[in-house]
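As a starting point, one isolated chain is supplied in structure tokens, in the form predicted on its own.
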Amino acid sequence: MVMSNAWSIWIIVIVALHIIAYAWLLFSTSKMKAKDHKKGETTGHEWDGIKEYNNPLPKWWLYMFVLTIIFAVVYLVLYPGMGNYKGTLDWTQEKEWAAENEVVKAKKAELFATFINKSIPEMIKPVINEDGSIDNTAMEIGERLFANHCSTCHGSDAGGAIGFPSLIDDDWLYGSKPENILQSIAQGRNGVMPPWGAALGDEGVTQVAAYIRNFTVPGQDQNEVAEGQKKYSMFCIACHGADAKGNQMLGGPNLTDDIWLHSYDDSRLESIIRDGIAAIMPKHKELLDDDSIKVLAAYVYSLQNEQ
């Protein structure tokens, strides 16, 4: 950010005049003679039993608050401190972190180069060293990344939560293949069931209700799950697929199965079917560079592949 020119020069003055001040106020000081007491004496000021004493400071004390200034000037000459003045080493946070970037990049391009130009089924694999011992740094490394990006909404396990997917179960809304991975991190996934409740009615969404229940759960009122896959095949048939399998193209869930990410029980089967419910997993590659996001798909990959 680039200030105004009349601010940068009010910064510069406002900053010299106070090291002057300073330069002043301390050799000024130093030089004042106690003109009624003597050395070693009090000067009259006590508080809690504290006095204060007519002694000067001791030089190494005047010495440290002298180099301060010293510092203090070397500084603004080298940094930038003054207004829009640059320093004459021309410094910036900016080409500070492009510096110290590289180094890590670097490093972590040498730390990746033994597995990351292999497939993510190869990656997974565990590598034995020629003295026998085993190299898994692709899964320790993709297990970090886990860690610090995706275990506050799958969990420190991958088990999900209510409206969070499991990663460790074969249910997946858009495929569980490498690429699929790879796609839902890299660009996230935004699932939508639209509300349904102005179409059907209660009557309606009781019915639809019943149908998707009799799948998992028998014995559901017989004339409410005829009409409820009359209005499935109008209204769900499209996203959930003929058979209620789903469509891992748009992300439609599999109905007929127990495995529900927003909870199965009775109300909250028909408020969803009422009112429509959203989900999103955010993108990642604004976060993570490409290589990190193959790394972070091979390990959620070895969660239901492990070798």
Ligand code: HEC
The other form holds:
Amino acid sequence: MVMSNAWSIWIIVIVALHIIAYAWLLFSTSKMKAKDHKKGETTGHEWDGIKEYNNPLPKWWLYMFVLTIIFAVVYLVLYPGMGNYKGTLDWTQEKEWAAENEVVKAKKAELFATFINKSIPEMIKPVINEDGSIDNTAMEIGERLFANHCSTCHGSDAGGAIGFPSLIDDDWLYGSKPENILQSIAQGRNGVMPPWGAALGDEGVTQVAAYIRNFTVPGQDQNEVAEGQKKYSMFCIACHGADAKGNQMLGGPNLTDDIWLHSYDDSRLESIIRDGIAAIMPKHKELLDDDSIKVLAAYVYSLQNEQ
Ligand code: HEC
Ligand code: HEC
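And the form predicted in complex with the named molecule, for comparison with the form predicted on its own?
Everything in the complex follows now, all chains and molecules, and the chain you saw is the first one.
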């Protein structure tokens, strides 16, 4: 941080005055020589009958103070402390942080080196060591990264919540292949379901809802279902597919299974069709390094392949 010159000078003056004042205080209190000292002389202070003798400071005590003053002066030459003066070592917090960061990175690279070049389907397999012990480092790291970066939205068991997809079922908005998962994490996703109330009208919304509901709750009014199917073919096919089983290119969910991204009670289906809805998976490319994203993708991939 660079201060204005006035502040810089102000700080230099305060620091220098302090050091000079300490040195003077030390000098003036140590003036009394041991040989001038009269035994039994008191300072005149007395508390409850206890008198304070006027004895000189012990030598070692005095030297300790002298050392602290020398330390302060040397420190202020080497390190920043005198206003904007940078110190001869050119030390900064940023450089110290960067150096520590390099150490952490090197340690991490060493740890990741054992698995990071494997393909994702290979990475999820535990390695059996020569001594028979099982090494599952990659997935242990993945689990920790998931807890830190993903569990707030997807749940600590990755089971999802209303508006946040479950990552442990086999229902995928954008696909379950390693490359789909990698892209979801690195680039983020932005699922937008446009509102259809204006295009469909109230009756149309009821009919399309009946058509969709009929997949999971059969026995809906068959006239409504038939009308709804026609309207579905006009307005919804592009994103949810001809058979309503979804479109992973656009993140249009499968509407025929009983897995819902958004909460469903009786009128919620209608309100989503009428008003639209959206959900955002944040882009993690800028938050995490490529290796961590690969380990996370492998971890997510392992969740479906474990079952
Ligand atoms: C701020 C909340 C939030 C965070 C944090 C978050 N996600 Fe997501 N994620 C979402 C939402 C919402 C979606 C669904 C997006 C959509 O509907 O288009 C999603 C979708 C996904 C998908 C696609 C699922 C599918 O069915 O295709 C994957 C994979 C995923 N997230 C993994 C992760 C991982 C791994 C992390 C941690 C690095 C993470 N998410 C962090 C909210 C979040
Ligand atoms: C432009 C593409 C697009 C069109 C067209 C579209 N949808 Fe969607 N729809 C989506 C997306 C994307 C989502 C997921 C929204 C999210 O990620 O939050 C969605 C979500 C839904 C949901 C909620 C699903 C769930 O699991 O909670 C329903 C119901 C739905 N759409 C019905 C329809 C109907 C009915 C039509 C036609 C009238 C339609 N959609 C047209 C893209 C579309």
